[in-house]
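Only one chain comes next, encoded as structure tokens, the form predicted on its own.
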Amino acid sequence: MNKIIPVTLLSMLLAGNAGAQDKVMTVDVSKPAKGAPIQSTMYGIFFEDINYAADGGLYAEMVKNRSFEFPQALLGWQSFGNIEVRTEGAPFERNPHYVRLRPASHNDKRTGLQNEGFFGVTVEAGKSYRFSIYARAFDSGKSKLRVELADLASMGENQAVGSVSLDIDGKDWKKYTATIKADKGVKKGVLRIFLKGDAVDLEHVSLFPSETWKGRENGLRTDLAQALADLHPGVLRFPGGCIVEGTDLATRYQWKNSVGTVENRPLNENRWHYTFEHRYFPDYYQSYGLGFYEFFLLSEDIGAEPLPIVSVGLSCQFQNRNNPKGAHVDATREALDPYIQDVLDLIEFANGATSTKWGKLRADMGHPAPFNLKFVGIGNEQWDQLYPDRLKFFVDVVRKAHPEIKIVGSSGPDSEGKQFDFLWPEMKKLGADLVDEHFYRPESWFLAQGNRYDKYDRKGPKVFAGEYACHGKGKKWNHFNASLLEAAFMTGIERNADVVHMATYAPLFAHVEGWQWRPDMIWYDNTNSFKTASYYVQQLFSLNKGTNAIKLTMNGKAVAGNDDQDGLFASAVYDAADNTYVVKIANVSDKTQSVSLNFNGLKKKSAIGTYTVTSLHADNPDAENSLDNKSVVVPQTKSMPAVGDKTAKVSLDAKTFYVFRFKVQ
């Protein structure tokens, strides 16, 4: 078990401490509101469709493959009778093809489809579920369908948990809905459709549950979204990293692909299917319901600064490292027009009038008002000359058609080396507004990173710190003790808020049955989820990111896990909504510490009143949470009386963050 120690006066440390030696860190609140600003933007998320991230996780999809799109148009499927994939008179032009079901030669034979879902059709008892599907009985004008929810390991006497009838009538496409409720719980279920009349056509077969985040008919999962809308991000990068670049660039992610109706948005191959094989997963689809314009809807109601990344005309250089002529537009304008193009139609789309092409489009699919975007990253992870050679493109005609936008431009895969150290002057040279720097790292790396921010140009581009996560050695997972590293770098990042704007860390998502990379924030399987002690930090730091950046020091220096500084790293911020000071401390040693917090530079008849102590800390320092047991490690908060001084005497436990919130008497 985890034993949270408070923090506590130093009057009520044990005897054994009392004469210890008290560090002193002094907080600068004469001028809070000239500390440099924090951006709205400064702590946020970043999807990317990794790990089945969209279909099979976020997106609250039910069926795979359910418009017979995949390469193999069958896969996901199992069919029995007489059944035949078309093409001909499809309903939706760029998913052509549908399934055509006749009856069987006799009575006790049948004719059907049963659909595996991800990793199973799990279904709640009790629960509803929202089925639709796209028909004609072509035949008659006449047909009927069974549509079950079944349990086929069931001991029972039926295995459908749930199930409903369905008329067709017409010979002309049009949508059939039913609601199915779940007597039952099933876990690794399938969804079966049988034929019970004449001939009919099948398309676009989909299963939601009836509750989905705001309700919406094409809605996410409402315990994904809503981990999201607590963590109150600033910013929400996407559609992701490697996946925006593609294997190739006809498997890039396109934008105008994944908007307009739902029902004619091309499959996509996720890039992520292949890569690793040693966690492969060949039937890794995107259908492209979760596109542009719910990710810009998510945005909205998490209230998140949309942030889309678009391509720069390079495929992935990583999987591209054999063919890197083969594998990009010439770096010519004329080459490159298409893809400058998709970014000034992007625009549009978010933010056009009604009446241009791509704005009519966005009030089409329900959303009139504007969702003023403000920011576009060109590129992912590109290197070389390659990326500023056409970038130079994209920055010449944004800037001119759109002044207003903010250029996220790109430092390449790496924190630092080569690649790096070309990469940031040649954004400065093109005037890029933020750069987006990544950096998967062990915990060395963590530790000796907390000064790193500190000398940056203050007059260049801003740091977008794009893709981060502490991958402990031998411990690739989500323990306690690579989050607690990551507040350790985070209060170097708060500290030099004039620098940094925004921050993400990545991945996201990953379903315990299909992920590919770890760690990741936030874990689930196909009804639970649950949130990691990374999910935490972010959370903590998103929560008290107050207004202004305050200075701190020890001994003159900031506390940045110096050499002389005993595993301590620190921020503050001055909190405008309330008048609080927020001091945020991580104690990475393995030892508790005494420390003084010197309020320097309040009023005369001003004193530090009540505060509260949130910590966050695991006595196994590999600790982790699960779907299992959710709250190894979760942050745990204290009230604390008014210390009527101008100077707070706290403890610090080993290997533990705080975030203190202190009001002014």
Contents of the next structure:
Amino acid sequence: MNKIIPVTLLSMLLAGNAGAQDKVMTVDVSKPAKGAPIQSTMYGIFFEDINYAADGGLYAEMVKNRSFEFPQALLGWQSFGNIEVRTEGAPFERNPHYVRLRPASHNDKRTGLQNEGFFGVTVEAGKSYRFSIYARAFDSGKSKLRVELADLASMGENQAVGSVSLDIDGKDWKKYTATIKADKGVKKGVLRIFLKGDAVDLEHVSLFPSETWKGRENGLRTDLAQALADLHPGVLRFPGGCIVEGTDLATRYQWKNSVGTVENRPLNENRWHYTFEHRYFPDYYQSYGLGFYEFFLLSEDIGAEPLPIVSVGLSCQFQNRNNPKGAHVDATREALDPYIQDVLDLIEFANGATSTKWGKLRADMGHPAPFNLKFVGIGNEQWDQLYPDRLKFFVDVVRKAHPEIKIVGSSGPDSEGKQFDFLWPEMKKLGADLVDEHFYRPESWFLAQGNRYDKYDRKGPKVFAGEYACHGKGKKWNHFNASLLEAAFMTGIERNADVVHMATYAPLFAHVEGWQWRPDMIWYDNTNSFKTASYYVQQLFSLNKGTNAIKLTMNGKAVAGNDDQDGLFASAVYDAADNTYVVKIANVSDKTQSVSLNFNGLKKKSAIGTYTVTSLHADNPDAENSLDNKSVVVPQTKSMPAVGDKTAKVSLDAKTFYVFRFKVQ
Ligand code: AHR
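For comparison with the form predicted on its own, please write out the form predicted in complex with alpha-L-arabinofuranose.
Full complex below, order starting with the chain above.
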């Protein structure tokens, strides 16, 4: 249930009303511009191809197994008539399978195939779809196809809701394109191809909505890409996660396979296909259609620093925990050489001159200007001595060749404990610039972490809170209370902006019919999406990150949910762009609390002027947004009249997160 007006306006307006029980928070505004700079990268996003985040998600391709490369070559397809899967004379050497269609043996019999898409081919009435295919009429040099968007559940005379005819002309492979308009909408449709002429070979069958993000041909879903842009993220970490490592090294994410002609990017396994038997998806692979070039473009589009993560020569240590020695490359320079070369080549792909091999590929793909890559993460959730033994070779080489690139190391999969305590000093020894920490932890953990970063070494590497989310005990979904605790935790990140330089919630995306892991930040079906309460928390921090962290205390102490602080967590920043003080407070307690915010150090004639208060609240801590109701938990903003004093009194409703933006007058 949604509560629209979370702040008790009256008590805010009537000075003195809060009375003796007011808590006093002191915001030190004496030298705001001297506060620790908030890094532009502070609040970002982490993309991993989990939960059908790429194929079937952000990547707008609607055909599953478009190149017939799944181990079962026709998985996702139904074929009828005279059809055969072949490899001889294939047009794309890294995707060698294609299909041969010959006319059926009788006028009333048919040859063709139909694709089921990702959880159905979903089309919307009145919208257009861009179909493309590679074909050759190898026999007579002429053939014909009829391509349909079809509703198999239709009770109408005609299953097709849109169709187009394509003449195939010539014995050599050529690309054919056509636009199909859907007269009716279909949720669980198919893409159907009828052979209407002589024998033909077909390859790389593709269907995109005509409308994609920025109108790009190999494009992204507009609603999902826009949701990312609306977060105003400072950094985009990609492509994972565990898929960076692979179940084995052969199936690790190899960025070089994800660039160049899209038709020739080889298929890779996706470990999320089989990791959980209880959430099993046998048709989940990586087409690499959304590859490193597209990730760099996306970063540029949404103003985020790209942060690619690459393999350190260790496959997933968790999956190989019973085989600790078997799943990695030896810790020698020679054995690691191809992995290290991949990093150097990646930097060249992103930043190199167009005269270089990889810089030229970037230019050929359409982006001659460098992507201005500044960060590289090496290894995902690695642990034990195995990791530093390998990482050191990467650090040596990358430092020498590219001193300008910042290196991100890992502290393993745990938020604390043996591996964490071992790896942090190792990362420091190796001179990592940032250390990636992961924590998917319950409410109790988040409640106890308000002071986590207050104690960190100020001289060591900086922190990248690279994967985190509150996983409610017995409630693994995106309920409001989890997002409130994430907000509480994030005030501690913000207070420690001198040591925490990046933070990214995880995972980012989930298809409602194809998830393996939850909670997640943004959910969708094939055409519709919604933002979770956690999304709004991330967005509130990102939009209000300010420029400098400033001190906020209560009884001389940071406000971090400690025993004597009644469930309050708070941080403050200065925003030099509009001379505003931004105060964030999470009241995780069950009671309304009155707080006097004392702006200490304001110039004699200055006072707090008008302000806005944005709040995120739900009466029911288990409330969540959904495709059917996207606005159960959404932020509400109110403009408030000038305070005209150096102290602003605010009333904080129970279980509510607040962002106050105070103007100085
Ligand atoms: O985000 C899901 C997984 O959690 C990531 O792949 C991995 O890095 C972590 O264990």
